[in-house]
Partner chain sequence: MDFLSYLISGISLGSIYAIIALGYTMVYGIARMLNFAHGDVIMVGAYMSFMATTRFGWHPLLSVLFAMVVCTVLGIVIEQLAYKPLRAAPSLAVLITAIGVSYFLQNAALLLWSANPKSFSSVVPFDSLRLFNGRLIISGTTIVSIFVCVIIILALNTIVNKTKIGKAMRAVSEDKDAAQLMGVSVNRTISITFAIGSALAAVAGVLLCSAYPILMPTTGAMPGIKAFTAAVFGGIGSIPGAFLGGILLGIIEIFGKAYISTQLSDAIVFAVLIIILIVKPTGLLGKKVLVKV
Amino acid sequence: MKRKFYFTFVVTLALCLALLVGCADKPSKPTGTAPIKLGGIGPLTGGAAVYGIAVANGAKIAVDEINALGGIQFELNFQDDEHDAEKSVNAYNVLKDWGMQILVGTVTTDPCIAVAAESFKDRIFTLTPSASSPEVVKGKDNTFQMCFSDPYQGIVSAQYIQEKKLGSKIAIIYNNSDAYSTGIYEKFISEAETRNLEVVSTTTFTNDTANDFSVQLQEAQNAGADLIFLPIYYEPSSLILAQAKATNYEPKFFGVDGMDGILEMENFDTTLAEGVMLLTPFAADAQDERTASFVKKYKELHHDVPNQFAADGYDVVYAIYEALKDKDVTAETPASELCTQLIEIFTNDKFVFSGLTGNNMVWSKNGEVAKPPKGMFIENGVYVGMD
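Answer block, the chain by itself, in the form predicted alone:
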């Protein structure tokens, strides 16, 4: 009896050891999924920091939500470019050395034009949250936009002003050294003529002269303008509002998506923006569940109401996720292969994405997105829908 038990024990032990030896040559199954590396670039410091910080915050919320789902995983590395093209290219090279597989950026137009040329050569898929000039995507099959294009904003702004009867005599102040501002202006002035809008004053400035707008405002006032169209970023807009107030000139002001962020400017008197109108793809006061959840989470994390750029950053990450979630891709998939797959998906008519900044979004072969803007105005320091 003891001998039989001993024999059985020895055989069993030998089998166990054999199994252990056999298993030692085989890699263990990974317990987690390595993340796909998303690079982000935008101004986190400097005059345009409101845009970049918002995009980074929104993108990070999306990454955390997606990773919590337990499927495909993302890692976000967001670099500061200070809204400078040369620094943006430097940030891109840092991310490339890190192993970036997909680029979420760049946030602002001129830096994105410079970086998109690099990502095109390197075959890294690029989805910019808010760089809206056609030059960003022109000739680059790997670059796509989440924000509607500058020409589209110019056309829709003229339509909106005319259809809503917002002004009878229009003045325009735009930045002729900035591709974003110039692109919107050119289409606005063309559409204004088509719609018989009376443009009584057109004045310009450059990045180097964006501190004194007394001449531009005086010309608009002398021409009897009751609405000033500002296809520019929020920083010069804030100075225009303050300087108009100082001279008791009180026309209506109408901006585009670059105006979004003015309420978050440090030391800006938000009463100066009372009644300012703008077009944007995102309304934080919308009542749908998706928007309400995002706004709640953003407020909890950052103690602020998210602007359009935060929503753009969020949507960019989710659009990439929706495109890849059912595909056989991993952290080891080369960036060039991901680029090829994402181009095919984004240019496929069957790929339709709904997010915070629009429903049923589709992309054209040239990388532009189709989605409607929303009219907003500022009341008591918050954005309120006009429609």
Contents of the next structure:
Amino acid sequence: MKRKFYFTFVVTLALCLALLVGCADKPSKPTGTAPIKLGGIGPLTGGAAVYGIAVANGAKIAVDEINALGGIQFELNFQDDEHDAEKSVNAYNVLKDWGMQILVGTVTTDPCIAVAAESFKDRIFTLTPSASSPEVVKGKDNTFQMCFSDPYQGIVSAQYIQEKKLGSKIAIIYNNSDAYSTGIYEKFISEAETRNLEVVSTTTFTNDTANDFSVQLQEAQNAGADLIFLPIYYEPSSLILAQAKATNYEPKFFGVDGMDGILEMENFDTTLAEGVMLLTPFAADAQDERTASFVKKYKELHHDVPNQFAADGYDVVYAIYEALKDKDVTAETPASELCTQLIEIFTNDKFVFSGLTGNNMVWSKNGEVAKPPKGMFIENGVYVGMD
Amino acid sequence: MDFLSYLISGISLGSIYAIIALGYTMVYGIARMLNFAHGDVIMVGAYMSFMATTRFGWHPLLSVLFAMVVCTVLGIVIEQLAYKPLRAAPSLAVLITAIGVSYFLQNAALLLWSANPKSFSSVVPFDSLRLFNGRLIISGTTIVSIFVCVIIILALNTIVNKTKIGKAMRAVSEDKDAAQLMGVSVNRTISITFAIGSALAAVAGVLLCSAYPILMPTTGAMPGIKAFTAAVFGGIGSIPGAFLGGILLGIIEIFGKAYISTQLSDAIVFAVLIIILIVKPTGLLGKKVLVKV
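Alright, leaving the form predicted alone aside, put up the form predicted in complex with its partner chain.
Okay, now the whole complex, with that chain kicking things off.
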């Protein structure tokens, strides 16, 4: 016990010193403190790898930046789950054996539901960058989200469309084999009803039929839709845009955060996306200093433009850092103790976090984040704020 | 008019299935194995064409040739490394190996080209055909796909029926051991079959991505399975059957979406498949076809 106190004391002293040195505007070297072990889980291979890789890269950048500051040190161990719930739990057990203290993840929704049940039992604080279903946080006091929850996006989209009078007759095309898409759709449709938005056509597709959209577009056109709501990812969206153009059908398109990334698709004809509107927490071409420096670093390291998942991963690590930086925690602090502390901090009204994916974020008791969505539209191949 | 335009969409989707199914059926007909990696060779072909046009700035037609050459080599290498050692093994072992090769190709593509999807520019230089004041649109890719399908069918027929290697193929298909005894080099014949099948895969990949311009490491997987279904539908091993099966599958899928439910389109497709197989277990053209390769 004594030893532990002594150790904590030394660490605290080292932290204070690091801060002082920081004030003196001299970069300090890590003071040799053992790093806090962050475990990460997400798909690094397989069909959803684009999300996992982005989160892992974004989180790594944040960890390196934080470690360079001196102060609290992090060590990130990111495991692959191939977007598979069973493999995700295996990855979780691997991390637990490694001595994980805090979990960054998991990246995708279905694995996250499985893993969060385990981390709830084991009392390991879990902050998912991007698993957006409400199921992820439901009934688990230790699990928090960095991204919008799906229902929230559906509601906000309907509000936005009605308040800005973007369309009078709305068609919806969604992916009914996908919890993300279905979740947004359900809330959108109920919110649209209470707001008297006229939905004239609702059609679906599945992951297996995501290449031909001629029928869905024809139905929307026959119903006279002037706005098509696309609560789906950008890959099928890019095909919908191309196919609508090929048939000279020109409604407005309104997407959600899954639409983000469409402009970064290699060789994509950005004129197809001209005028597309979307609600997203992060835009890589935003002009603020933090985003610009993150994007620059990401491009240098990975030769790719970061998407919102990369930004989510970055924010998760920074949110944990902000929460812990003044606290008395070390690599020796048991995960359960960290969990209790972090839950207290995240649910405290005074804890307000600003990152790449939004300013002044606060978390509710049930683990959902509240942050203002950014309305954007695409003009000449770049995002422009709508407000 | 809606009916016609749905029909055109169906044919357009079906022609892509048909072109993939031709490769499946060709390899099955001769080597008697289901090459589940076919869908992923398609993906490699599409990536090759994509790289050739975007990175090296080659002419689209040249890029198709390039993709065919690379895929032919790839097909032969896969056959030599993965399938040849299993020639005497039970067909189940070969099937599992094929699935392994399929995953290997997908993950290799993930490493090489990353998971980020790429937008493929059509290699088809023709504009869409517009009829009835532009109310009916037939895309250039559809016309080219059907045209290419017909050429491939004619070419395969000629190769199988008129050439010496074709004779060897028919012999291997009927009885490997007997063919060997009669002096036919079974290994060489199967390698050549794979070479042709993989070259067809490259063409299919380019046309698939020209019609639906998105390219990912998993791009070939689902169309591969659908095309396999189409090949079974038409009678696996039968070349005209693959064409017919592909086109019908595309039309059923689109009509199912349009007139019954967008939610059930795949269920409808596979229900039709089950019914056909109950009524005619060998597929539509499975038995009475003359060109059984």
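The structure presented is a predicted model; accordingly, all values stated were derived computationally and were not measured. Positions refer to the first chain, counted from 1. Between two forms, the rigid core is defined as the largest C-alpha subset superposing within 1.5 Å.
Novice: Rigid-body partition between the two forms: same part for N176 and T128?
Specialist: Different rigid parts: N176 and T128 move separately between the two forms.
Novice: Using C-alpha superpositions, work out the turn of the smaller rigid part against the larger one between the two forms, rounded to whole degrees.
Specialist: So the smaller part swings through 14 degrees relative to the larger one.
Novice: Could you check how much the CA of N267 shifts between the two forms after a rigid core fit, in angstrom?
Specialist: Here the C-alpha difference is 9.4 Å.
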